[in-house]
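Encoded as structure tokens, the following chain is the form predicted alone, with no partner shown.
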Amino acid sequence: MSVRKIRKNDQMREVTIIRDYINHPEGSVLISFGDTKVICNATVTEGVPSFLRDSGKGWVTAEYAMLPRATNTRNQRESKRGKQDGRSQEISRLIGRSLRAAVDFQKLGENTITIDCDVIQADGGTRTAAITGGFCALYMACEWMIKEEIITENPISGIVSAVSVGIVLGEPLLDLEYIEDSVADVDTNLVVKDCSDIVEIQGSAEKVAFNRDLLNQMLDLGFAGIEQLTKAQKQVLGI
């Protein structure tokens, strides 16, 4: 039995990328995998961290934070709180690291590239949904930068994609809702470069453990699921 009602198993969400979302931005989209909805807004600044000062690279990071009113309950803003909270924070440096895995920093130059995803609706994958929509934040970016004459080469190496995949009621899932990741047995995110690469992996038995099988039948979901997404982020992007 599967808590799934309308899509099949290894069937994504709706997937919409509407590009330049916001005005002023170098890089804007707002991504919408089916209710979760997030704003990518890619910020370009001149210099770098003082570890990469004189070194000739750039460096790209990320900042990642949900509205108040994003889930069915009122969160508290993080600004109040004075502090962000350990889940921002480690979905911050996961979109990062997705993203640094796309760029050539020689290229980049000593520019720095910081991409905030705002979430303004949660239904489950907003974090997979960040990195999706802010690698093509971080593309339009650096495309802004070679029209600005601020670097001659665009620096993007691939298209970085994320997706989540898990076990629900023995039975693997592509793209939890969050009525399916509340419920589920295993829970993964997967990031992929150029549907081949694997960026990286997060997932854990939220219940019980699962074997090989179940592994591989999930990266198979979720390798299709990343076929999906680079496919209609090479739309949105010209590309």
Second form
Protein chains: 6
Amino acid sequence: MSVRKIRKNDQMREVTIIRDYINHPEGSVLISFGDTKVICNATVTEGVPSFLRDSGKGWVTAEYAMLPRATNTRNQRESKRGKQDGRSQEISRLIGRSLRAAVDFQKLGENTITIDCDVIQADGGTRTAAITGGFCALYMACEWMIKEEIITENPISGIVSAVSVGIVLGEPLLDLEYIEDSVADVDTNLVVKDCSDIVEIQGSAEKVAFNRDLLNQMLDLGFAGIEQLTKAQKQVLGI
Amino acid sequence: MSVRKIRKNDQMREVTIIRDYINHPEGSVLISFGDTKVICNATVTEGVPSFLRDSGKGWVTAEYAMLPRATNTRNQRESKRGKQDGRSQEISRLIGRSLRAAVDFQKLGENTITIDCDVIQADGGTRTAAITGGFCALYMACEWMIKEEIITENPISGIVSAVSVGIVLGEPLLDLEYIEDSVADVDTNLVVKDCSDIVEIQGSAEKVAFNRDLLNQMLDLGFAGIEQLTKAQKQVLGI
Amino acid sequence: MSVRKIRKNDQMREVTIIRDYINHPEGSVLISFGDTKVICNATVTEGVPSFLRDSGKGWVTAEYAMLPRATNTRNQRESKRGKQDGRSQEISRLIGRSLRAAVDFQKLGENTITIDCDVIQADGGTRTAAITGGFCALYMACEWMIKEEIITENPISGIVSAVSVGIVLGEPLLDLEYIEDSVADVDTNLVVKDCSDIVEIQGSAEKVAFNRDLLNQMLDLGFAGIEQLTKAQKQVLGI
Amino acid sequence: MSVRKIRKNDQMREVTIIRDYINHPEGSVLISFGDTKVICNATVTEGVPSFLRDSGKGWVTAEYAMLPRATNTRNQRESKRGKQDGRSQEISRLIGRSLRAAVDFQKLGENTITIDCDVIQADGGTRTAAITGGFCALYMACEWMIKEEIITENPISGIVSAVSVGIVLGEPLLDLEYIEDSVADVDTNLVVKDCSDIVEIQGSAEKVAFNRDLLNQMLDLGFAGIEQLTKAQKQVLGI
Amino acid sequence: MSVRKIRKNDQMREVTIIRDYINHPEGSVLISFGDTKVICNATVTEGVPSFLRDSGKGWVTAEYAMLPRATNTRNQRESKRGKQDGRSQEISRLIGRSLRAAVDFQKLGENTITIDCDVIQADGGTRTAAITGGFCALYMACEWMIKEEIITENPISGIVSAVSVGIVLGEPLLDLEYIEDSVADVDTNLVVKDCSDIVEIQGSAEKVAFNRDLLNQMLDLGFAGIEQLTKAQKQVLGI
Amino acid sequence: MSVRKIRKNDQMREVTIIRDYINHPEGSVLISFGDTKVICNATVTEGVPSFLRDSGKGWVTAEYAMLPRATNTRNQRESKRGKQDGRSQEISRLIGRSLRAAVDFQKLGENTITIDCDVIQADGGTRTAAITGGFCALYMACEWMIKEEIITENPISGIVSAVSVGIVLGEPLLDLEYIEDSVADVDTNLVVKDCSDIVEIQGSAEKVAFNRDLLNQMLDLGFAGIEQLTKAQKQVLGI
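Okay, that's the form predicted alone, but what's the structure of the form predicted in complex with another copy of the chain?
Zooming out: every chain and molecule, the one shown earlier first.
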């Protein structure tokens, strides 16, 4: 008998991706993993950060934030505190690194794409939903650039998807909800390209350290979830 | 012949209010004035700011912000800049003052309700949509408090609605869209309680100063819009 | 019998404007509305903010602040708190908008005039004193620019004055002192150009909302006060 | 023949001290050393910083700032930059240390006196004027505390005065104006208690280092200036 | 033939740990991994953060920073920029999580141990050196608490060590120096408890995503390095 | 009989200066005055601050900071508080001014040398150790510039050394340790060039004001200490 009652251990929550959710951005989706909902908007701007100037190469960066009441208790606005908190910055950097793994910067030219991931409702897995939805917004922005004749070739070199896996009461579970996450011994986030290669793995054990066998079980579950996500991304992007 | 082609000068854009848009807050709506969309969430917390401690009275406050890509060009996050900008603070204060006009703080007891208004898509009139939607979230939070037996009597003393009116090429127009707002000579925001009494009036003429006759014409249009909004609020709140 | 004992309801407190109060600025006055005292200094600088570059047009901006002990209890310095408070920013923006209504930016050329309004003693009406005195400093700075042959024509297109009106115990009163302001039901600030056209109206009812009749009574009083202020401004500026 | 044309090398500029300049503070003066003008306000508050709690002793602290246009070119407001600059903090600390040398903290009881020194016009010697005027405001606040029966005995143990001395083209000069200060080889600030004992000496040579003989000549001039200032302080304080 | 010339692929750089490097802290070491040098200081304070108050449990937290010239080009001080950068915060959080995995908080009582890791010279692997050295400082602080009779039992439940592994030109390498790190396809940090269980794994592929086989090769190398580090820690701690 | 037991009143603590302590900077020493230890690193960068641009002259600036646990109780990191504290800024400015007194900026050309002084262990006299060690790092950086053929002539015009002197229980003492400093009536810092001319003198009496005779006794002790320091500097620099 398993810890989970309704879903199976290797089953994702319902995944939905709504295209063109906001009308101003060059790419925009609302992605949901169950009750977790993230608006992902892509903005294209000419030019690149100074360390890339005159390199002929582009850049992709990301920013992650939560609305104050995305969670059960209200968080103070980061703008009120006068700074981004450490967690937000860390996740922003993770999203940026993950998405850059799927981009041929030569083909992007000296342009920057900024992916804003704003969590409007949180129930676990916000960072993996943000990466998965952020990829869709990024892809749409690249298509927009081709349509606008800013670039000629699509710089996207693969599909990036992300999922969380955890160990709860000794059992590996895919796609943790908040209530599961809060009692997990281990929490692992897995970012994968084209369902095969790891872009990023972050496994963290505040409660109980884990051996290599458990790591492998978590990877098996994670790769199964990635398959489901990639399928949903392809469908919404029509690829 | 009028400046406006599709709507009449005294006609609101389509107004929609979706209840329970986010599941965590004690009150939550998504309000739209045409393409302007604002998530309004109400949070109830025990206790009051220090200036009200031991007064037996409650407090209502508000915070207004925009997602970076709510507008046509991306705005830098306030958390990145390290502070709220002046405009956001000014609108936050306006929303707070406006909503407090409808609350009997004695009946609220020593509790605080915080209204978060986050603009996810902007097309003019974001502050008036925020006040109108914020009132709905506030009302829902008060009903929640009664249901949870935190208070016994509803502290809401009237319905607060807000609308913008402007003068474009000499003609008074109700509920300006962004494109109208950007060429307006005068921009006036009107907050009204129970369709009759003014809670707040802010009229501002950067381009052309206006006489009392034009002020009165704007007030006529504004009160007409307020009627339509109050009706929509009543319907969604079931009052 | 009126709420007020000494002044009449439509009477300003004593208004004095001292020219050249500080010797460094291009325009400087100390303005007093009764015990409210504000130093208004104008600074002329070459160039304009980036959004106006190469437009051939100039800019006017303002900053408002209070000394820590301008009020009865000491306020912490904004520089200590690490930011301007919301109220200061809001008033700074109001002063800037109000003064820009009186300037022909083409005639100003690509120059910026900054109006610093520093309240050294506060007794109600600091923002209206700041606008009225700020206009004088602005006018003096324009005269200085002509004398220095930076511009050839005076860019000032009218006289801007500002006054507060309130409702205390149901009675409209002109130019509220602090003690009146603290018990007022409604507080309205009125900025007028050339004694006839409204540049800005801000009426706010935290305690009791007001109907259009009371709004009109407040406007009558306000315009009466504006007449007195404009006369004082003309006298000190010799126009 | 001397570098100075009008004043003698050992002559102060005209010193004036106006009592009760601002009406809210517990002690207030406007002090001028020639064209340098500083408002010094003293605020009395109950209680002390945490490191003195339950010690039975009081505290004196100071804050120094300049209006943006106190100088010939406008300085950005510290509140805009989001922090006090290093120079302001350094001078604030100097004023606090200097004034504390004249206070018996046992007699002050657990109360804090904050001295705000705001330079409204600067022409050299702003920190020495601030200390000299700050002492007057501090003394007045102590008298106020006795009158209000907060304390029974005057905690002031001596008169603190401060003056600057410099070396210009090899010649020691008392009380440097801005134009002299800007070409000085050495700039020394001297804070003295009761015309005899040194509370603080700060001599600084960015251009030319100085030997002990020159130091002694500067001290002679400085003590002469201190005599004149102490006399002015006694007169305005009636002691 | 390997990418590396001098060290073998599975060989650590020289590791040295100097005890009692700074004399004030309750635990202090200077740890070197080759030319990477980190001062790790442990501070014991009574009490815990608010979320643990009255739980009977203690807390361990960490802060990581670099001296401006720890690297080849000078970094601006974080205090000058007015905030910690994202990388520093992320590493601080990683160190804290890693060390907490080795602590029985019940035995620590309501006390907090803060581990400061200041990099004085950087040549790759600063975060893994910080964790490994930070553990030693933490252990020493716990011994000090027993000696001072603050606690009775040692709360340390295992030895935490950390090492980096990377893939350079397709080849897995242990303990990357800066020059290797800058060309690596993959960079993985591994934190292990008692040479057997994973506390944290962070693998990141900005250049080339990696399959599970390569992940396993990196883990093999990493565990080999951990053995060497744990031995060095035991020796310096005398356990 | 003296207050001091071990050292004589005119005796420095042991002074050691280790060259090339950190390997990245253009000049680097670890200086110790007894238990006070400061890392001084010099960084050479092309270009100068804007106020010197196109002047043909260079610049020298300094930054001073303490590790959190350099002192007996831990200080919060300045980067956490979001700003440098007043004391750090004041000392940074003092070090910069002191070192600039020894530089011919014409010979330095349009280059900037930044001296970072990071106190890793504090026991009184950190600012004087920082100036004395900072001079060595500065000198080494100038030698490096000649070797790299960035400049042709050494811009150093003399040797700058600094020492503290205090009055403890009425007795003048050279080079105060923390325990002496904490009970001193007077604390004086003396910066001298070439053992003869004063660059900076800062004497401060929070407890007991001092007369000119005591000032002279302190200066005698200070100059004696300076001789010892200059000798140590010459030896380590080989001049």
